[in-house]
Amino acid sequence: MSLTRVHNLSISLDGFATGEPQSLEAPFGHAGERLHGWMFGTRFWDAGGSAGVDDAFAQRHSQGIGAEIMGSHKFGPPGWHDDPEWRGWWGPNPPFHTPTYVLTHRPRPPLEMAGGTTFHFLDATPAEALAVAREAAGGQDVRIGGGATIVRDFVAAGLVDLMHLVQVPIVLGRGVRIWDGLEALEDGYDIEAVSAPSGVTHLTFTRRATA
């Protein structure tokens, strides 16, 4: 059985994965790019970046992935459903290179992009979406790409096998939190923490095998 994975999801010290309000000009709201500075210095992001701890974790994002599931707020800013020309944030060649499933209550026809990415728009529960994505992944793993609400929904449904969060030493105070409704999450996962020279802490949650 393929695994369901979350990678490189950056959160603040108070648990927010994005600020507010999200807009076309500010995809992460008042957080700006402060949650992702650690990644911008890696070879994963730029060939001239570092090859340290941050890069080693970041590189796992793309290994063995056959499909992605994301929420509608990752695909576009508020109002994108009303723009028939909106094709995502990433230009003509998005970085996914797999079938990518956007969960939305307003589906539209599939959108085929360059580089092997095709966006499919589903109105489905987490379990239903995962079943579709697993079939498309052809035995490879499925990545839950975010944002925080989608990750939280999949974790709450017991569908996430491995989750990599990056705790960034900033306090946002408002936005969308990852932890709400996930009390006692630690009971079902083995958790490891690795501190990096950049100041971030990499938290890895691996679901415990059930007897």
Second form
Number of protein chains: 2
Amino acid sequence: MSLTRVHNLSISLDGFATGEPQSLEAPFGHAGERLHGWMFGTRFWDAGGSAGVDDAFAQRHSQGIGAEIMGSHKFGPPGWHDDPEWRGWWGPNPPFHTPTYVLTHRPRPPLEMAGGTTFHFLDATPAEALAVAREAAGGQDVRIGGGATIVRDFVAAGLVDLMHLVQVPIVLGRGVRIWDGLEALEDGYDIEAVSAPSGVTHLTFTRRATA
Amino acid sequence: MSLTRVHNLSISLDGFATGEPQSLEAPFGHAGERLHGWMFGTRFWDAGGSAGVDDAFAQRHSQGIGAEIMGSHKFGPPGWHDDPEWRGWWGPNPPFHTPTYVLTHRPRPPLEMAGGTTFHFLDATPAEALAVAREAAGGQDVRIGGGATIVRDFVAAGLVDLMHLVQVPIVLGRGVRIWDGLEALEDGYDIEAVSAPSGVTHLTFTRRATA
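After the form predicted alone, can we look at the form predicted together with a further copy of the same chain?
Following is the full complex, with the preceding chain placed first.
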């Protein structure tokens, strides 16, 4: 069965997955790189990194994934829609290596990149986008790549089977909060928390089988 | 040195330390007892309980404390000010066993209870209340007993040396949030996270020595 998964979405103690304002120079606003420092120390990111619990979680990002869906704010800074040359933040060989669907109200033609990533631009509901991505994934899983708004929308629509959040010990105070609109999330998921020596806490949400 | 400490303040994943609405029948609103289930399983609460990590944290609530400061919402449900007979939620022998200061804009005469608890009612700023409680504590520490609003006020005023929060894996969606107004809290505190087999995560904030 093909699952819908979220991985490595870092949040602050107060639940913000990004700071503000987002710009070309500061993709995560005032959060800077502080939400992702835990990942830079893993082998997933750097061959000289640690193979501990942070790495074990981080590695799952890519395992068994056949397609990604991301939000418009993940693909580029405010204004990217007006730049016909914008090809994402990631250079010629983006780290997705699968068909990757960017949700936007202003679609453009697909962009074929090196390394197996093709960006497709879709104006669609979460359920519609998931149907398209699922088909493209060829039996593998679909990753919801973020940002927080898109993840929240897919969770609220009941479409996510597994969600991995990484809680970082900082208080951002403002930004986009993952929890808004998700009251009683625990009714549908088994939730596990594991704190790591790096200081972060991994939270996993596994959809409970329905009776 | 006498410290100012917060213990066993339970919050949801989205940071709410109580649900809503608060009433005589539901002191924690729609949160019910779900924020405190972890504590009911400890020896701190019940002699037949567990002596694991949850208990180790919970026990510190009472150790070395010479006075407590609490908010008006912790002392009683909405309307308690209009009931001259209201003596708190806890019966004749409240679990504080020290002078206990209730912050309120409508003070009343002190209430001497069994077991060493005397409730004093103070209309004062956090710093003023702390000075009074510190004096009464006779060299021991002062506990800021909650609710969330009072804890937040004391933290924001720079008065708290040690704060212990217990993050429970539920999403409440509404209530009183501990994090509001505490942006960049990590600048002043060393923060440690420890997840427990019960499913909660203990967060400790230890004030960093200033240079």
